[in-house]
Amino acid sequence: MTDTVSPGGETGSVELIDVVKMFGDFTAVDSINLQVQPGEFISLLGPSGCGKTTTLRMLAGFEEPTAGEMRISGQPIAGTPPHKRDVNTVFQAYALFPHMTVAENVAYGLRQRGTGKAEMGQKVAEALDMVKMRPLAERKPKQLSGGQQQRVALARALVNRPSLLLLDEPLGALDRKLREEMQIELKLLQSQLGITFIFVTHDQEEALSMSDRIAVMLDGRIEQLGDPYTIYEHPSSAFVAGFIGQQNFFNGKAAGGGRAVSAEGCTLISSRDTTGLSDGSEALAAVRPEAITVTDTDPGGQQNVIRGELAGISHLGDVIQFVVSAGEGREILSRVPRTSAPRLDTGQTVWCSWNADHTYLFTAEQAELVMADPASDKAEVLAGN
């Protein structure tokens, strides 16, 4: 039997402590310190080029650390090759033996291992079991769609029930349908088994569908670790606000004690703690199309409203999203669930407005992270390579 890396009293934790990984002259990774609890599901958050890959391909042994120290279990992985770490990895292109049956490329580390044949069957029968392919045992790769692939994929990933499961990106190749249905499966298989999960992925709402917390990264680093919660209602930066979900941004210079934005001839007021916003300086403000009302009256007494016309309705299922032109290019997005949505007309006029607990403040270094294209329905987020 293969030695694995001894687990030590911490099972399934992850610890990194300054990490670094250098490509020639370029930092993918920039000094990371990350704990992850045992039996936890995190997820590594990001646009491409931000090193989540990479800090994965680390834990996992094909690629290792320029600096810094990394622990899987309590115990330092520095050198050990990746069969002999307690971790297991599913990628997004399955990389199944097509030669196999679904049976055999489930067994085929436990062969490495040397198990016996009885104790081989019953844990590849139960591995199968957890991903609802045991009827299926004994068919190829290329009979199986896309979903049942990703299953025998995850059941290969588990048989040997690794202390740490890192997966990258597995569920970027199926269908949109397909994809939420294995996020509810992938999820509640996590917290049965009690192994943890590192996931990789750029999808936010994956994210923060499936995650216990979520590290949100860019440009090599951590811009913000927290649950999703957090990461959604309490972004720690402009970056941050932009990529979990969607905003209408706002740039202005900052009022009222750095408790508002003058924007574009009107003024945004927050009651979100700010800091380093001072009155007469270049700032962001920022509001989430769900937190925006749209009616055809004056709201009045309301601290923040525009007025505009109504440019587009858009029907998304559960959801009516308005997009209000409130002039000079700047475009509006207003997302309200269909039982309490209002009915208009395009090319009505119609105010929009938002309570101040909703307008996200940002300093002018910021508004550097994003972009408003007042001609999408969405922030860009400029996210270098």
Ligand SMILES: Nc1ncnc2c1ncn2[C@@H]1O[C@H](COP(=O)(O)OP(=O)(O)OP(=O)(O)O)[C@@H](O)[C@H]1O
Given for the second form:
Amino acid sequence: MTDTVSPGGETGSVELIDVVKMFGDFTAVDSINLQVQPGEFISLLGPSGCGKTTTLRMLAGFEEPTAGEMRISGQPIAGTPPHKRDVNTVFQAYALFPHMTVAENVAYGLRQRGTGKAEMGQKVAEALDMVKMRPLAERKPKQLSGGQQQRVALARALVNRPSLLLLDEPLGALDRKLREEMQIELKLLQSQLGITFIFVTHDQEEALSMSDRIAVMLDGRIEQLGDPYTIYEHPSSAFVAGFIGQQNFFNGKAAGGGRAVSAEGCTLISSRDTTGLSDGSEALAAVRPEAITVTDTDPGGQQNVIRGELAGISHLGDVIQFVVSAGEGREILSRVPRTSAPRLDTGQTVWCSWNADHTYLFTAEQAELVMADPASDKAEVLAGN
Ligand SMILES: Nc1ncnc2c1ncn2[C@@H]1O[C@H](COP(=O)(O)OP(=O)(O)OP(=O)(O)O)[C@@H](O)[C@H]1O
Ligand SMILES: [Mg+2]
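Now show me the form predicted in complex with this ligand, since the one above was the form predicted alone.
In what comes next, the whole complex appears, and the chain from above leads the way.
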């Protein structure tokens, strides 16, 4: 994995160099390399069990790596106990002390360090202001909603202004609407404070919307590291393509000098760079639902046109989703902005079409990875292939 960020010892930088974590003979983290810039918001994204929490726990000091080196702000951290590292962690379960008030919870770490009363009062007030919880400072955790409790947990982690904050699915316990609000607030807070965030999630939309860069992980490795645009538009493997966003996958054989895949009676043509595809070999084509247009007339003579029957229409807020049945169990998903969606009825004959720029081609080895991953949230997209 190459990285454009130069190694640096600036406050808030993080470096993982060939970091390995074994539990017995099981490799949970498999030689990870990652350089995080000061003030960067980086997400670790991947299916359950891929090693996200283990990576955070090593940075926090709750686990020691089996091999490799880790540095925070340029300093090697091996052997440094958790409370001596310039880092705090926020977990999914907020773990507030139930018998203490909000203010006492936030003050806890400062009190442990023997911070003076006046300074402590001021720091706690500042931290509670950051998360808009000062009016509720005297409440106990059980008198708060889930979102409010998570804000307190955040204030507690920020009160001593660490250079690095590790967040392990911090919004996982919140309902969708609150979660989306907190995503915006958290991102805003992070950019205001300039603290480096390493944020673990298995929610790809959350990672896409909040991160400067995303490390997509699988089986203890980083599959791809890049900014959200690159990860979405230029997935380096079928796994990344399938895990980030939705895909229509087509199994078939490479054709056309490695520029096409013949699958299920149709040929999917790509104008993208493809590597390692030789004609006749097993291959996989992927097309995102939002790249596919559905029309009630034959667009005629184009590449990448599939005829079918409109099997379903779903209204997803600002987007309409069409499900087109193209025979033999093959279903094609299309998503069109509401304002430009055609008026169609289920049962009618329709044509799916897309530009060759939007066909991704992968080798069979990469395809197997997607197919074999039972933990992937996207497994259902593959149904019918
Ligand atoms: N203390 C441990 N002993 C043995 N195996 C462990 C231990 N901690 C984690 N593992 C294993 O290491 C792998 C990675 O676990 P980890 O908790 O890092 O996954 P994760 O990516 O955070 O998953 P999730 O999204 O479910 O939280 C898993 O297979 C897990 O079972
Ligand atoms: Mg985890």
